[in-house]
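Okay, so here's just one chain, in C-alpha cells, the form predicted on its own.
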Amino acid sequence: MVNVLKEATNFTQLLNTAEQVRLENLGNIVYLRGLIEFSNYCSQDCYYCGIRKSNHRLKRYHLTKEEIINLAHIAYKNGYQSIALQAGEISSEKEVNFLADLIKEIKDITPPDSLSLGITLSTGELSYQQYKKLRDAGAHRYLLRIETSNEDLFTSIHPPPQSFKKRLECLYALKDLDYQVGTGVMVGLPQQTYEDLANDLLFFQEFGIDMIGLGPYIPHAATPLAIKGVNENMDSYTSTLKMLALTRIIMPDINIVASTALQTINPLGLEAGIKAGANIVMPVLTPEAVRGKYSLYNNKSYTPLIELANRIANINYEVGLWTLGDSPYYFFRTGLQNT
C-alpha cells in the first residue's frame, strides 16, 4: 500500500478500480449534505487551521437561530435531505444547549408524516454526554477528522493539552452513542510520509469508520504550520485521489465526501474526486456574508448547486435529492435498520 501512495505507477488503474468498486456497491449517485458553518468562533488553537482562537485578525461571527433555520428551511425546499452544521470547536455548556435546541427545531421543519432532514455535526471534542445530547435531540452523524494516525504528527500539528489520545476517546464515545461515525485526514502535511498515509488507511479499516472525510494540506498564511511550507516531497492532489481511491476498495460500502479542499487545489477536483470513489458533496450554504471568514485555509472554494449538479451529469453520475444517502456499512456495523 505505501508503494501504491508513493509511485505514480498504475495510478489511472487504481482510479479506474475505485470508480468500478463504487458503482458496483452504491451506484451512481452523489448525496448531498448542505454545509452550514454557523461560526467561526473556536476554543481550540489547531498549528494549521486559519480559525484557531490566537488568529485575532479574523472576524468572528455566529449566526442566530432563526438564520440556521432559515437555511435549513430552504435546503429542504431545494431536495437536500440532509445538511451539516459546522462550526469552530465549541466549549461552553450554552454552546451545547443552543446546538442540542437548534437540532430539535431543525427535525421540526419536515411534515409529521416526511423523512426529516438529516443532521451531521462537526463541532470537535465534547464529553460523552454532551455527545449523547446533541444525539437525543436528532443528529445522527458526527465528522471528527482525526488529522494523521500518527500519534507524533499529531502532537506536532496540535498544542498542548490537545491530544492524539482524547481524539481517539471522543471517536469512540461517537461510536459508542450510535452515531455515524466520520474521520478523514489531510494529506501532504509537512513531515507526513507515504507510511503514515498507509497507517490511515488501516486505522479507519481496523475502528469501523462509516463516513471518511479527507483532502489535501492548503496552509493558512495566518497559522504557525504555514512557515514550514508544503510537503516538497509529496504531490498533495495526486495523493488525495490515491487515498480516496484506496479507502473505497478496501471499504466499498462506506460513505466519502469529494472535499471543498480537493476542489480549491484543482479546477476539476470535484469530478476527480467522485471519479476516485467518492459519493458525497458539500455545497456551502453559508450566507456569502460571512463566507469568506469560516476561513480554515487560504483561497477556498464555493461552487453553486446547480453547477455542482451539472459537472456531476457530465461526467455520467446523478445527484440524489430527497434521500439521506446514509453509509450503508453503519447498518451492516450496528445492526440497524435503514430507514
Given for the second form:
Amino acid sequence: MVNVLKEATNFTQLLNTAEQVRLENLGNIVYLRGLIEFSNYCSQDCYYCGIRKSNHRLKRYHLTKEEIINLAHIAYKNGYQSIALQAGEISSEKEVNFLADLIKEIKDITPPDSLSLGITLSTGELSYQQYKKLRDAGAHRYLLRIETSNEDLFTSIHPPPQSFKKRLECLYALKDLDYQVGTGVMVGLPQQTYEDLANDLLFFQEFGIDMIGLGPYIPHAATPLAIKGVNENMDSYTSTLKMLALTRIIMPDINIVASTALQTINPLGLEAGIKAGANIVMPVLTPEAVRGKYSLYNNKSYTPLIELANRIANINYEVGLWTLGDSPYYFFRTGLQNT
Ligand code: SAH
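Output the structure of the form predicted in complex with S-adenosyl-L-homocysteine (SAH); the preceding block shows the form predicted on its own.
Every chain and every other molecule in the complex is listed next, the one we just looked at coming first.
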C-alpha cells in the first residue's frame, strides 16, 4: 500500500477500482448528514485547529436549543433523515446534559410512527458514562478522528492532557456502547510519511471502523502548526483521494465521507471524493451569521444544498433522501438488525 500511496502511476486505475467496488457494494446513492456546528467553544488546544482554546482572536458562539431544533426541522423537511452535531471539545457535565436533552427533543420532532432523525455526534473526547448518556438519549453515530495512527506524530500535534492512549480508549468506549463508530485522519500533516498513511489504513481495518471521515490538512494562520507550513513530500489532495480509494477497496461496506476539507482545497473535491468511493456528504446547516466562526482551517468551503444535489446528479450519483443510510458494516459487525 505504501507504494500505491507514494507513486503517481496507476492513479486513475486506483480511483476506477474504488468506484467499481463502491458501486458493486453500495450502489450509487449518496446519503446526507446535515451538519450543525452548534458551538465553537473548545476546551482543548490542538496545534492545527483554528478553534483551539488559545485562539483568543476568535469570537465564540453557541447556538441555543431552539436554534438547533429549528435546523433539525429544516433537515427533516428536506428529507436528510440524519444530522450531525459538531462542536469544539466539550468538557462540562452541564454541556453533556444540554446535549442529551437536545438529542431527546430532536428525536421527538418526527411523528410517532415515522423514522426519527439519525443523530451523529462529533464533540470530542468524553468519559464512558458521558458517551453512554448521549447514546441512551438517542445518538447512534459518533465521529472521533484518530487524526494519525502514528503515536509520536499524534503527540507532537496535541499538547497534554491529550494523549494517543486516551483517544484510543474513547474509540473503544464508543464501540462498546454500540455506536456506529467513525474515525479518520488528516492527510499531509508536516512530517507525516506514506508509511504513516498506510498504517492509518491498517488501523481502520484492524479496529473494525464503521465510518471514515478523512481529509487534507489545511494550515490555519492562527495556529502553532501553521509555522511548519505544508508537507513538502506529499500532495495532500491526491494523497487524500488515494486514501479514500484504498479505504473503499479494503473496507467495501463502510460509510465514507467526502469531507469539506477536500472540497475546500479543490473546486471539484466533492465529485472527486464521491468517485473515489465516498458515499456520505455533510451539507453545512450552520447559520450564515456564525458559519465563518467555525473556522477549523482557512477558507472553509460552503456549497448550498441545491448546488450539491445538482453536482451529485451530474456525475450520475443519486441523493438518498428519507432514509438513514447507516453503515452496512456496522450491522455485519454487531449482528444487530438494520431497521
Ligand atoms: N472537537 C471535535 C470536532 C471538531 S474538529 C473533535 O475533535 O472531534 C473536527 C475535525 O476537523 C478534527 O477531527 C480534525 O481532523 C479536523 N481539522 C481540524 N483542524 C484542521 C485543519 N487545520 N485542517 C484540516 N482538518 C482539520
